[in-house]
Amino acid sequence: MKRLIFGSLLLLLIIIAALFLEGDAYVDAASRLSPPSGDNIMGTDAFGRSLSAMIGKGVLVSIAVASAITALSFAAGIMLSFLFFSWEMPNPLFITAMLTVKSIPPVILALFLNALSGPGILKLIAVLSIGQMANIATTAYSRVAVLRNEEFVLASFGLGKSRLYVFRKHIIPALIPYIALQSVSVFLSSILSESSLSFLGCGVPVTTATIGSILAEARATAAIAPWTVVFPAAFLLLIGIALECIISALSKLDTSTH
């Protein structure tokens, strides 16, 4: 529980800090690569922009993209679980379909689409959601396969309840703890994937700041202006630590209930 509280508070503080830092990133060309000071607490980048404002924008964009990917993956996982529960889809067919989707690396697919039509936030969200959807659906499938044969589920059917009612009343509440844990993992994976793709120039458009694009721009000046790398990398590290603490805590809670 302590890890869950610590991770949640740390993530909340990061978001609050990003909201506080986010603002007008333009300073002026004369302030290029200025070290941290009272005017710019994190210094400026190679274009004379306030690094703290850029990081604030980047953190918020990365979290927004990861949240959208997680929400889409969560919704798709629930829908696929309902299809499996309602139609009694054969096990080999469902597993084969999910493994096929998971075998396509979302990063490779994103690079392919970027080569065809350029970067874009919506394309990035759609592509990264595909692989994550399969992860959540596989987790939900394993639970649904067990739950649909439980006595309380069979009793509900015996009372004439519809499959939609049984799924909403009995299956979803039992799925939430498992999918919640998987969703946090998806959120962390999405932030790292988005940052990696943006670092390569294949994520969100270059006109939109993200942690990955900030680090990519800092490569050329890292030796003479290390703060341009240290601060964005520190924020990415803190996000990873916060989410790992939450995942670890949820895993222990999940284990303790069995």
Second form
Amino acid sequence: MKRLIFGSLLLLLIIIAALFLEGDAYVDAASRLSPPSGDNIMGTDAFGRSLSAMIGKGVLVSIAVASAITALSFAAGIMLSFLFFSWEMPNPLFITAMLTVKSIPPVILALFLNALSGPGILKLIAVLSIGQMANIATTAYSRVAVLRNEEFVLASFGLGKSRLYVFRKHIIPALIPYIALQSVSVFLSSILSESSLSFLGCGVPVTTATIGSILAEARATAAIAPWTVVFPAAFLLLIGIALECIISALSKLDTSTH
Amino acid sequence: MILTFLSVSFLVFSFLDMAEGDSSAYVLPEDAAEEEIAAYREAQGLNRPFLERYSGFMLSFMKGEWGISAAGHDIKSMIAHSVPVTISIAFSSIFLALLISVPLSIAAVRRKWIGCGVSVLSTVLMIMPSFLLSMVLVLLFSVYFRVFPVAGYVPLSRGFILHVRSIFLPSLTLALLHSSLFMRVFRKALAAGAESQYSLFALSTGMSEKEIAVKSALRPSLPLLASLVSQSLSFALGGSAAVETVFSLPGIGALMVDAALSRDAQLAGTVMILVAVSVAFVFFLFEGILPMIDPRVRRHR
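Target state, the form predicted in complex with the partner chain; input state, the form predicted on its own:
The complete assembly is shown below, putting the previous chain first.
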């Protein structure tokens, strides 16, 4: 419980800090690569832009993208559960389908779509959500398979309740702990994949600053201006720590994995 | 595996088909007459139905005719050059990861303070994106200590030591990322094994704690470890894009990034089909190995 509060507070703090720092970054040739000071609390990059303003914006973009992916995956999780609930998919068929989905690494799929028609935020969100689908479907499938034969579910059917009613009333509440845990994991891995892809120049379009693209530009200046790497990396790691705390707290609540 | 090949190639082909629209728009001059366009489409076989063109695409793909990249190189030879790089990184990273994670996990189960250290380490590695970790390692080992080269690749044919030197840091990066997952899962399994009744029984027969850790706790965790390794191999095949780019290694991942940045859909599609098929092959292989190391699976069949 302590970890859950700590993680959520840290995440909130990061968002507030990002909102506070966020601003327009201007190219200023006179103050290129200046170290952190009163004017630019995190120093400037190779173009003289204020790093704090860029990082603020980057963090917000990353979190927005990851939230969208999480929301999509969450909705897909519920829908897939309903599908598996109403139609008992044969196990071998399910396993084969999952292996097929799993064998395309999401990063590779994202790069392929990039090669087709260039980068775009919506495309990125769609691809990374598809990449999460295998895990989500597996959780939904295995949970629903267990729940379907639980006595309270059978009893509800026996009372003549409709499929949708049973799903809403009994299945969803029982699924919530798993889906919540999974959503946070999806959030974390979306942040990581998004920043990796942006780092490669194939994620969020280059005109929008993200942590990944800031770090990609900072690669050249890492040795002479360490602050260009340290601050964006620190933000990325702090987001990771916050989410990891929430994940470990939620997985402790979930008794089935022990 | 065949199903994977069919569905992935179908996906790639339909995407390519949709995106390209009709190549007559690029090849012919803008003021081409209707008849000219029709003649061109007929000659290129663009009028034939979708499934027929798809089977043609599949046939030429199976024959190894993968076409020419946007820059005019033969795709097959480009891939042939980059596969050894990625494979050697993938295998050495798995090897290193096992070297790091197995002893640490065993030690973590036996000593509490090592356990704490290991969980902190694996958590930190868990939230570290691969490109960031590789940047940190480059700064540490190549810029400050100057032990390993910053980037570049030396093929095995130019000497074993030089080859290992050039792939050590990228392999270490991937190995650390794999081992964070290995340690997390493997440790739990080991701890469960050590607390189980058969371990208690082993203790009562007078086996030393060390023997129990290796014999009765390690053995049941092996299948789990094998499944992790097979998953990591697929991750290494696909996820090496960032690492290969940072270290400028000419591997599959870097090839894919180049294809993406230069909008070379033909090349990217071919690489994607190959990656998916090889990942499926690794899973398939694992399914075959599983009964050998896990008697529990054997009994069920």
